[in-house]
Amino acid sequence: MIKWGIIGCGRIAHRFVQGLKAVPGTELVSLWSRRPETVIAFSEQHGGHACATVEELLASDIDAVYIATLPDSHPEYCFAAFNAGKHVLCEKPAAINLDILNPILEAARSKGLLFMEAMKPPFFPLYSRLKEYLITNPIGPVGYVRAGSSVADIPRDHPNFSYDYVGGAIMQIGIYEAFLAVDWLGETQQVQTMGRFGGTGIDMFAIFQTLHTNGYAQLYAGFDLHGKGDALICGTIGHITIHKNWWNPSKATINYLDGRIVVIDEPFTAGGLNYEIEHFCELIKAGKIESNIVSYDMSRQMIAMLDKAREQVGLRFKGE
């Protein structure tokens, strides 16, 4: 039985519990948030002990902590969890920038504890099945990725629009696109970015082109336009469309140069976070401190790409 504590009881934490309930051998034990009323309401809805302090949560009988707060507070809670001997699954972006991320990864390694950034797409059944299918039915070397999302209906009181909480399109949406580009094309070598700001000091829309070891990517992220949310992955003898929303993937179409068309349809259950939770729990049981799918290197590469993108549009957060 893997016993969990949750730090932060906002929107994503509710989805996490939905997924946790679908993973056998797990239990929600304790939870804490900066707002006491939120913790109590969450506990009444989902169970688990509502802790008065984060110290109480970390002292409780738990094996792992899911950090569901906003990026500005991730380092504080990661270090506290490591010092308490707890494994950490941390929402993305795991840190504001690479300089802040590196000490988190070093602390996890030195303590011999598992740390993983909660990047969900690669664990969905569709994504896994697609990768497996391409082993025997390749599209040739991948040299181009195009992906993005612009979500125009997010309420304006959402933390995504907060400068203080490290909001903005690049950080909150672009992190997904960074994963896709790095996963298919390899290490980032160059980044070219354009973006525009809103009234709260964060970027409302950004477009960035990237050069990688194996090819090019064109990516976009935004909050004030209505974007499609699919992804295109091109190889020498075929291309893949992961249909919207590609970060919660359930359908992909492969078009081959010889005219073949293959559709892969793989629905997901329980909101989709259950798959990354299951992977994380398997790593704990195996005594691993790093995921082979969302590795330390993957986390470094994703945030390094966003660091370069923000630098080019002139977006710096407090403390940088």
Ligand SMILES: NC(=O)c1ccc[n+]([C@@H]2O[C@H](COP(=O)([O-])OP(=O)(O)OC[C@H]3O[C@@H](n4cnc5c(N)ncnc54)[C@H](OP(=O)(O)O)[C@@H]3O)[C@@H](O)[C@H]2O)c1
Contents of the next structure:
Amino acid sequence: MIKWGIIGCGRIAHRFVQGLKAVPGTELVSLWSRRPETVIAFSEQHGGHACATVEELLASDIDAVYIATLPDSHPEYCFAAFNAGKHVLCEKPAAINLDILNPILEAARSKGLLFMEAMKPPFFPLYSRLKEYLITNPIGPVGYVRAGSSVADIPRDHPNFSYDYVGGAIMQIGIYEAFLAVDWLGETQQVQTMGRFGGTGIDMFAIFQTLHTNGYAQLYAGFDLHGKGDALICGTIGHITIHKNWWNPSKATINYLDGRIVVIDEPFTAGGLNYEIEHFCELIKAGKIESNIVSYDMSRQMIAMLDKAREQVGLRFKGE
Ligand SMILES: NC(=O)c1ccc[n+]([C@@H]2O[C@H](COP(=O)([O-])OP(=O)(O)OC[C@H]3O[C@@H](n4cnc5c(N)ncnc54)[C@H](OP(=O)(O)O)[C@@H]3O)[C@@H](O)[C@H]2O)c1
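Could you please show the structure of the form predicted together with this ligand, as a counterpart to the form predicted alone just displayed?
Zooming out: every chain and molecule, the one shown earlier first.
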């Protein structure tokens, strides 16, 4: 049984619990969030002990902590969890920049505790089945990725629009695009970004062109245009479309140069966070401190790309 505590009982934490309930051998033990009323309501809905303080949560009988606060407070709770001897699954972006991320990774390593950034797409059944299929039915070396996410129906009081809480299209959505580009094309070598700001001091829409070890990516992230939400991955003898929304993937079409068209349909269940939770629990059981899928290096590369992108559009957060 892997016993969990949650820090930050907001929107994504509800989806996390939906996923947790679908993973056998897990238990929600304790909860804590900034406002007591949030924790109590969450506990009444999902179970788990509503803690009065983060110290109480960290002293409870748990193996792992899911950190689902906003990115400004992720580092503080990561360090507190490591000091209490708990493994950490931390929501994305785990840190505001690479300089802040590095000490988190070093702390996990030095304490011998598992840390993983909750980058969900690679754990969806579609994504893993697609990768498996390509081993025996390749599209040739991949040299180009085009993907984006622009979601125009987010309410304006959402933290994605908050400067103080590290909102903005690049940080909140661009990190998914960074993952996709690095996963298919390798290490980032160059980043070219343009972005447009809104009234709250964060970027509302940004486009990136990136050069990687194995090719180019063209990416977008935004909050005020209704984007298509698919992803295109091009190899020398075929291309893949991961249909919308590619970051919660359930369907892909592979078009081969010889005319073959292959559709892979792999619906997800329980909201989709169950797959990353399952992976994380397996890693704990195997005594690992790092995921082979969302590795420390992947987290470093994703945030390094966003650091460069923000520098180019002129977005700096408090304390930077
Ligand atoms: N993986 C995904 O699919 C996905 C999707 C959306 C968001 N996210 C990520 O998940 C994180 C949370 O996003 P969300 O949409 O769930 O935001 P949210 O609904 O605003 O929830 C955040 C929760 O954290 C609590 N909180 C905020 N700052 C805190 C602090 N300093 N100390 C203690 N509690 C604090 C809030 O507390 P109170 O209510 O108690 O005030 C709120 O309940 C972000 O990093 C976001 O990027 C991931």
